[in-house]
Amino acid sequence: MLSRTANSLFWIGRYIERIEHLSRYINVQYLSSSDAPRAFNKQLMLESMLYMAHAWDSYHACNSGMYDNHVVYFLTIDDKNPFSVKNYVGLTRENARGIRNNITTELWESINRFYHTTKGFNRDSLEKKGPYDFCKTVMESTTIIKGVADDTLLHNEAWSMIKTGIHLERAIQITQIILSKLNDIKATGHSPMSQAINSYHWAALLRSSGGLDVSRNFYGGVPPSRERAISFLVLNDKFPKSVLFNLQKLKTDLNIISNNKPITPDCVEFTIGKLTAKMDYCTLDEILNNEEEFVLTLQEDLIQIGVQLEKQYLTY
């Protein structure tokens, strides 16, 4: 495979994962806010969707305010913004028609339809009706193009590089959630209503994971808490968002790819080989003694992973 082609496929997969978890961030921060303790305020709501979208510098470049339909706009149609994720889209698209030859007609047109259902979108009907009908179209195309990817691919290389992205990159937004949320407590852990505002945030947490459901069937309906909700996305190997999951599943797409080739030290496999094990043997209190740190080191630890892997398959 020329590594240009491994390129465009690695990045299908990771800004499909990247489109999914802002979409479902921006709408779980914007309708369950209405639902929240009064002590949240509209405000920390939007400063949370520009921190998770790493857009908070860009956003305050070009508007003097911050208003739920300008955030809400920036972060989903705005041309302007490289983050959007109309722009977002508009990249998965062009990395799948440069190497049109090497997907299934399928899985183009999956990503071709969506593409041009986003550009379907204008700012007045998102000022009219809110996010939920975006996100919702958005979330749903891009569980289509995976399911499209799984069906008609097959499960060689080209189909292991497009789930290597995916599963980088979800890894590396779970952690961006954690890490927003996190915030977000922080901002209202003077509050009177702390406790109520915390118990908002972890289910809220879980929610924006989609895995709000499934961790009150795994805790047997206990209510989301601290504990629960940082084990469940980071070490619940069962889980397919957790970020264990998708270094196990990391490592096995990249022995694909490398074709079980001897694995060095100085090899991406070996880098996630080496973390996947500290995670496999991590214990939740180690997590709880400095969550923010941790999980922070943890992102970034991802990220170099994303760097190094670039260099040794994608570099040409």
Second form
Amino acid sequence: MLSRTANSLFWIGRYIERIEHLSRYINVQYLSSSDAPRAFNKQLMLESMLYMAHAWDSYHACNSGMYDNHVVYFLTIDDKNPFSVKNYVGLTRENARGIRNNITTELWESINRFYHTTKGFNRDSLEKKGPYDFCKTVMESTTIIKGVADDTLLHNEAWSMIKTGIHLERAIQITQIILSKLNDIKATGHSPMSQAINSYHWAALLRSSGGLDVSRNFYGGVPPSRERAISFLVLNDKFPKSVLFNLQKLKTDLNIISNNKPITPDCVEFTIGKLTAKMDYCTLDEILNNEEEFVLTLQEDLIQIGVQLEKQYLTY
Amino acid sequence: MIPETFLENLLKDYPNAPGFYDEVFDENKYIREHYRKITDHLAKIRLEDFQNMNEYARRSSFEQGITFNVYSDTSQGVERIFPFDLLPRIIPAKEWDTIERGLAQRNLALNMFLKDIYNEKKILKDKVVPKELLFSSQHYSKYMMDFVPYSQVYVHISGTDLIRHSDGEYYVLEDNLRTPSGISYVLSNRISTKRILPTLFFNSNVQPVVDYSESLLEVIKSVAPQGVDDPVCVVLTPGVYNSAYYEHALLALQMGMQLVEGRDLYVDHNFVYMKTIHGPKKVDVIYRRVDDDYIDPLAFRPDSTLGVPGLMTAYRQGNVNLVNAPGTGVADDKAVYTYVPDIIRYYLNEEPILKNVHTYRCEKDNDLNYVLEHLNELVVKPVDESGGYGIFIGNKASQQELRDFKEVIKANRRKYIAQPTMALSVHATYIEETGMFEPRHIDLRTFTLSGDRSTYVCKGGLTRVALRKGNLIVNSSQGGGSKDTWVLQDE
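Please supply the coordinates for the form predicted together with its partner chain, as a counterpart to the form predicted alone shown previously.
Complete assembly follows, chain above in first position.
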């Protein structure tokens, strides 16, 4: 497989996953802020969205004031924001077009349709209906695309490249969502949080990562808490969005790509193995000792894996 | 209640186009024998249903991404589809047999011609073709001199454009010997017809076109460098912004080849490699869809970023083969076109099977005088421009324009040739604006493949339609459409 092809496949995976998490986060924040306990205001909700999307500076560079319509528009379909959902969809399609012969017609057509669907949304419809319709459509499309990729591609190194992108990006997005929520909690004030607000935040965290329902099931209906939420999102090896789960998948994906060649300390497979082992034997107490610092370091490690992977396989 | 309209009514109301050969109707407005089956079938279709089919064809092209892009790097480019007319063009088996033999003959001779002019130059020494004509051509490539590619094939893929004149005969309008495009439309038009008119197609004994990609793959593999058992073959594209990108991707996909860009390849010790995730991999044959000028910045245009530095040296060392060979453009030059009948006679000792349009060469004194006297009846073309640009049509010009253009010709005689106005045949075509079948001018791009001791002619081709009324130029860049082309099997 060409390095350029691998590069495009990797980024298709990353963009698709990023689009999905961004849309889910916008949607959840927007909806749950409307029935939040009083201490949590709308302003905070908008700041949280911008923080999660790393878009604080770029938003304020071309907008004055924080209005929900503006922020939602900026993050979803604004052409001027290079990191809006719509522009990410465009980039996904560009990558797919450039390697059209390496993917199936079904996969190409689902991506092409996704592109034309998102292009169909405009400012008016977004302001009238709120972000729900847009985000829902986008999340359904990414799910379809991932399903089509799984069911039509050969499960070889090309498919594994997409999966690598998906799993790496998902782990990074989960750490970013945790950091955003920890940030929200800090911002809600220094006074000891009431039980209600506390529970609200941890539930919102789980919902933003698409894990509220399954975590309720997993914990037998006990309401979300800091311990349970963090443990579930970082260490649960059955939850497909947890960091540990995705690290384990990354290991498998890279086995297919490297064709089981021997692992030396300088290769990305080694770095991934080392981090997976660390997370495998990590206790919840170690994390909760200082969760912000822990998650920040974890995110940095994941980003470095991406850098190393690009250097090893995708540089051309 | 408005009575329902069936296509039968449309066929009855078909307006004649006097002075042109009509492919569907004869002089007495009777439908020609080989079209009867299809018109009988269509006659029973309601106009409304037909319009829906038309719309379906359009949407299907759009979803497949078969778009003729006007593309920009903002990913917001306008994507247009190449309009596709549902009424197919039909060629009877006997007519096709002549065309096919003629194409094979013509391309064999042109390949021999290319080998000769870049090596022994016998045809020049025998003064059959004037050497000034070749050496002054901008497509004569010094990088091809004294070199013969594997299997002695220069033009592996040739796109010969045919027209039918008012005398009912086919003529070759031009040869395209560099990187002819259009085959993807042939393949996708056929898919659309099969989807939209399945029963009609099933009952019509049409020759298949789907074997094109397989044959192309065989041709490409057959010309691999000697000693390579299992050649690695790739398709080289200028990239996603090229208007024919869809075609490059489709062919690569169908042949199971890697689609590469210049930046994916490099040359080391005169071998070509592609950059893969597991390191370099040697490449043996490149089906390149990048023009000569851009394939190697060291040999041709130094500012090209589409090519591969050192490719021409690797090629001349025999370590890689290029499909088509560089420098073939010298033989599809419009001035060389006029000598093709002589070229066929010279190398093959046969009479040409396909006719050439009679051509006056302005550099010859007698011809120049004729052209200057009869300019209002002629079409004058520059020998070195493609895409229908720079054409002067005598009978559409004013007196002043005629006078001015005579001076232009005299100032640069080598640049111009003149041909009598050819009356391109017309074909009934559904016109949305009027809701009627109307005559429109058509031509036919054919595709001929030449490999190591093998020739394949695609049984069909791209019938291009000039959608604007009365327009004689059928180029896609000039607002044209296309038709599926059915070559019938002998019954």
